[in-house]
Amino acid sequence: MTDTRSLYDQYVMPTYGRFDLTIERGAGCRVWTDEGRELVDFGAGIAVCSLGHAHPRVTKAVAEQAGQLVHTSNLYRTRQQAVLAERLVRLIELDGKVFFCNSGAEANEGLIKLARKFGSTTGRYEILTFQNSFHGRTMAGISATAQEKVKTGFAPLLEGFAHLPNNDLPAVRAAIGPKTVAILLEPIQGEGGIHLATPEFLLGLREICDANHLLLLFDEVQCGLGRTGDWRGWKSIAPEGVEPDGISWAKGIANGFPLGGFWARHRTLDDRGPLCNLLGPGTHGTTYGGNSVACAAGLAVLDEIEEKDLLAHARESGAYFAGVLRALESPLITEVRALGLMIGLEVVADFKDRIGSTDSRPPSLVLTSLLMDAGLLVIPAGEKTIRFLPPLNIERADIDAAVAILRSVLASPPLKSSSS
């Protein structure tokens, strides 16, 4: 029988870094490779599941699920969607409505395509988004974030869009044209390293988009449904004052299946009527999103985190793993930046040359592979800062096992591997 990597390298297109790793099976934050090593994972599919490896209520749901309807289009009503998206609504305390569809970035196409909407009766389109964001691998998705690498090659790329300084206030003013429409932004940015808003930015964003008629959208793709210890991250940062028009989300919703959605806000800002009813019939579609399996996941992860109180889990179990991580003290350590289990740890500049690295690629994919190969999975982010992404119901018996092997390679990189 041909091996996986063989079969990988003949027939998947190579458009991913990928590690060398292949997966074969998991269970709760631990994962078993073909050749049996047993490791722990950190990094939960890059936040999606948020109840770990094949949890038993996730796979009782779509067991039954599969077995009676599992895709029908949205030609039709299934009850599952109807239901999901009221939870949704309930759980974010707005009014508004929900369109599903398969991923993140699909998610952020539909704002963006609803902030243009808005827009198109005034001749508006520009969206304003922030340096080290990530929105999605479409075409809109690249334009709107402001990371070089992945625009390269991809020219002529979707007009629209301006890149600010985070946290940058009078940037923003100063940006704001006659063809403004929006502002999209990352309450936490995930990929581009965890870094967070400031309350006074979000509050002065919201403030902004008031006086200039603008949608304040916020991409809680990763930040969003429970991962920060609330069902909304900017509340997170800032309980009071802000309330965004569009909300995107997908990675954590349905603990694994492809599941994605995005909430527009019922509320009336032209003669059109509600910006939740803007995209009517023909404007907006897909034909897999919000499938009943896929539904039925979702309220398997909601209700699991709603009965077994995993939002106050996360915030503490996130503080006490942020003050475990400080507590490290190494010279190797810059900086750790969490909210809730959305954890980065960022290493020095020259973190390749202290620990005697002749690795060509940067400090974050150096130690995501050391850590790799001493058991622990993390989630590289821009070039100096790993993230730990781990379940919402992680307990600290296994975060105090994940640091104890973070501490062993800090002291000790095992060099041989760093190049692997």
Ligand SMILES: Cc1ncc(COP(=O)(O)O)c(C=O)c1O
The other form holds:
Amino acid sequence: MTDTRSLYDQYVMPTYGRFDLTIERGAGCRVWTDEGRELVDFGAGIAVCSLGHAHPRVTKAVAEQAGQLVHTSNLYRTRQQAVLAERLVRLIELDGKVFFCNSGAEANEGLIKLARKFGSTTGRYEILTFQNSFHGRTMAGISATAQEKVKTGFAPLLEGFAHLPNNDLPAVRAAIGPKTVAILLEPIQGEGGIHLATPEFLLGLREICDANHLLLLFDEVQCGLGRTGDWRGWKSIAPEGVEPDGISWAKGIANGFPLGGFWARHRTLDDRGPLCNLLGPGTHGTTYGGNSVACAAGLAVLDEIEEKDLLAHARESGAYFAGVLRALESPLITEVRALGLMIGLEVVADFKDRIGSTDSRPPSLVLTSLLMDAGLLVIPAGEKTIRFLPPLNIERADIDAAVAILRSVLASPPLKSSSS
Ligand SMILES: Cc1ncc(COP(=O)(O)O)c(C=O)c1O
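Target state, the form predicted in complex with this ligand; input state, the form predicted alone:
The complete assembly is shown below, putting the previous chain first.
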């Protein structure tokens, strides 16, 4: 039998710089490889498996729903989609409506289309986004993303995006012109390196949007739905006074079952009625989005988070984890940035020199590989940061186990990693 790596080499497009690991099975925050190696997983599929791998409640919901009805298309109604939409609207405590899709990039596409439709009667289409952001890999997603590396080779991009420095209200005010229609940002940047918007920035953006008749759109694909210890990532930063007009979600929404969605507010901004009704029949759609199995998985996730009070648990565990990381006092660490269980650890720029590594990859990838070899999965973010995104139900003993691996790698890093 041909081994998995060879099959990938021959038949799967080489779009990812994959790590040399074939994962076969998972349970909670552990995974096992095809060679029987056990690893502690603090990536959770990039902030996706909020309840950990193979969570029994999700498994049961998926199996039961799959035995009853998997897919109908969106030509018809299903109970699961309706109930999940209602739950999401109630959880964020803001009136509005939800459109379901399959991924984060698609959710942002929806927000971008919503903004274009909103601006179509006034000739406005430009959306302001922020440096180091990440909004997905579709053409609109890479056009919105303010990182050159995702755009290279794909010109011409979608027009109508301007990229601005983070947390800089004067720059935002200066960038607004007659074509500007919306501001889109991740309240906590994930893939860019765990960078938080300031409360003043979020409050200021709301004011600017109100004053200029713009939509304020939050990409909560990574930071939303519990990751920061609140259903609303932005609320963990600015508890009062900031209400968005649109939100995109994906990742943690269904514990790994492909599901995304975007929400638009029930707010009448012009004579066309509430924003959440602007995308009428025939304007937007997807065959799979919000299928009944994905929505059943989503409902199971929300039930578990609510019943086990995992938002409070995420806040407490995140504070404990960040505290332990800050106490490491390794000369290789420059900063720990954290909100709930969205935690970034940045290493020194000359990390590779200091450990004597000749690996050509950025420090974040080198450290990720070293940790993987030592039994811990984390996610690189930007050049110098690694992300810890464990399940929301993570136990202290597992945090301690992860930190022990990190401590030993930083104390005496092996010079070579298996992927170097
Ligand atoms: C903030 C943010 N937006 C959008 C996306 C794209 O989501 P997906 O990969 O599901 O398309 C990601 C994925 O990392 C993300 O972190």
